[in-house]
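One chain follows as structure tokens, the form predicted on its own.
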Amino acid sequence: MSQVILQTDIPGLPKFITGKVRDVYDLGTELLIVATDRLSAFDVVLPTGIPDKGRVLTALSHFWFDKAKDIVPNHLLASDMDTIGARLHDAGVVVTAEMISMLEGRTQLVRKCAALPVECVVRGYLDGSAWKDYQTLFGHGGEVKLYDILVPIGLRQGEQFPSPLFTPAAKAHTGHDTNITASQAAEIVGEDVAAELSTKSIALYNFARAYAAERGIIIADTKFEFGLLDGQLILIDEVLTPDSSRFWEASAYKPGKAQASFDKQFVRDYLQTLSWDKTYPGPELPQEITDKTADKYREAYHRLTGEELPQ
């Protein structure tokens, strides 16, 4: 198991932002992301970080990343620690044993684009916040518009919809993201760019949704982030990640109720037990919940790659 990474440095390279789980350094044109091991929930960074986690978020984005490309280019450039370490030695860093072995498995080299300010949101499934959504729009009866989008009446938890839905997010900079309209998306960075998000989003998640049916895996909803380079729209962050999506086992999936997840639900439910009000700080997670949740990382990323995790 690998030493968990809760936070990084890299003396003499500015860092460019510092997310909930990733710290991001700059190198120009280029930027260098690492996925440390922090967990948040309910909008806080919790204390206790989970072992393997960036290095499954990272090793399961090339994966996508690699297996998407033909339906939409994307920022990485580089993982391997020979093209990484070269880039930091030409930006002047003084590259050390110990530094490498902390970005190890968990770094992504990859180009400085414009990050467009709207999270694509794709449901094939009715759960999370769309479920509560939903709940309060169906008990005013008739037909039912989620985000703006006609769907059917009396639909269950965690039942599927007939075709899948794009519902863009507001991206904010603190707390959590905000539903939007495709129209609202619209206004905010314009009517061509916008569709292209949700053509090129639904189109992402309708291939892997099937590819990971045949790996016994629902992908109830997801996440991507875009951005623009010289004017081409590129995936960027991470991609079809337990962090970023509901992966759920399809042998037992039954409409109606929670389903059993290879994300961090496990720790959301752990927490819902708990006096905590869901402010920072957060609690100190129990090493049974933390090795826990790092085996559904672990396995998520075998289940979709038939492979072990890289050592």
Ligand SMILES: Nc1ncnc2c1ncn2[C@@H]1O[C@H](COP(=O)(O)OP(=O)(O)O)[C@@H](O)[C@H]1O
Second form
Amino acid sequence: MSQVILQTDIPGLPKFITGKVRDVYDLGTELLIVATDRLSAFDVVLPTGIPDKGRVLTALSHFWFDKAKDIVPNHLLASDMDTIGARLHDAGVVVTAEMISMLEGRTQLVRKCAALPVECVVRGYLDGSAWKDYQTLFGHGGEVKLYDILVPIGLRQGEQFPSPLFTPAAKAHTGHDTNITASQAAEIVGEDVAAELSTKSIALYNFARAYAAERGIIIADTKFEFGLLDGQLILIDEVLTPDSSRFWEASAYKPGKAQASFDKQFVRDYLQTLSWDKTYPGPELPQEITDKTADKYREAYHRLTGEELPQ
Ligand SMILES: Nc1ncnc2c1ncn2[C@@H]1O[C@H](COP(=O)(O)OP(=O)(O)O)[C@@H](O)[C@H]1O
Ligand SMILES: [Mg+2]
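We have the form predicted on its own; now please give the form predicted together with this ligand.
After this comes the whole thing, all chains and molecules, with the earlier chain placed first.
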């Protein structure tokens, strides 16, 4: 197990963006994306990290990038420390052994893209914000319109849709993203791009769902991000990780209630026992909770890839 990394600093390298989980550095036409061990719950980044989490997210994203490269090209250029160390050196950074060991396994060198402001959510099962919204709808003729898509009425929480839905969200700078319809997405990115986002996202989801199903995991829903580079659509950010997806244990699946999430369930359950009001700052987590959560992230990696997390 590696040291828990909550924040990073690479002296001499400008930050491109600090996300909830990732510290992103600017290398001109490239970016260095460092996944920390930060965990957010209810959209608040907690003060306690999860051991190995950044390494699991990075390794799992690489696994899927590679598997899905024939469906859509992705942003990844390199993740090995020789290439990354040399690139940092070229950028004028004094590269130390300590820096390399901090970055190892959690860092990707990627092509910098214009990130599209639409989050590409695909839902195979009804849960989360879609379940909340679905319950407010009234349908007729056996169907109801969810974000403008016809779906059956009377579905229970966690039930599978007849076919996966593309339900984009407008990317919010802070707080929750907002669910939008496909035509609203087309207003933001243009009709052709929106159509391609939908087709690619559903193809990626179908591919991953079938793969995960063979390993006893249901991918209930997931979120992709795409960027544009020279007019071409590129898959960016993280892919099909426990942070960007709902992974459920297939053997325990029972629609009609909330399913245990594969990753943050221990954290959510613990937080519900507190009187925390779900606003910043969040509470520290006890070690028992962080250990169990770390095991869940590692298990997701192991179950999906068949490999142990590289040390
Ligand atoms: N190849 C890329 N080009 C440009 N931006 C990227 C690329 N890959 C990821 N990003 C951006 O880097 C950030 C990753 O940080 P993260 O912690 O995941 O952010 P968030 O809090 O928005 O989830 C996101 O804003 C994402 O859009
Ligand atoms: Mg993110």
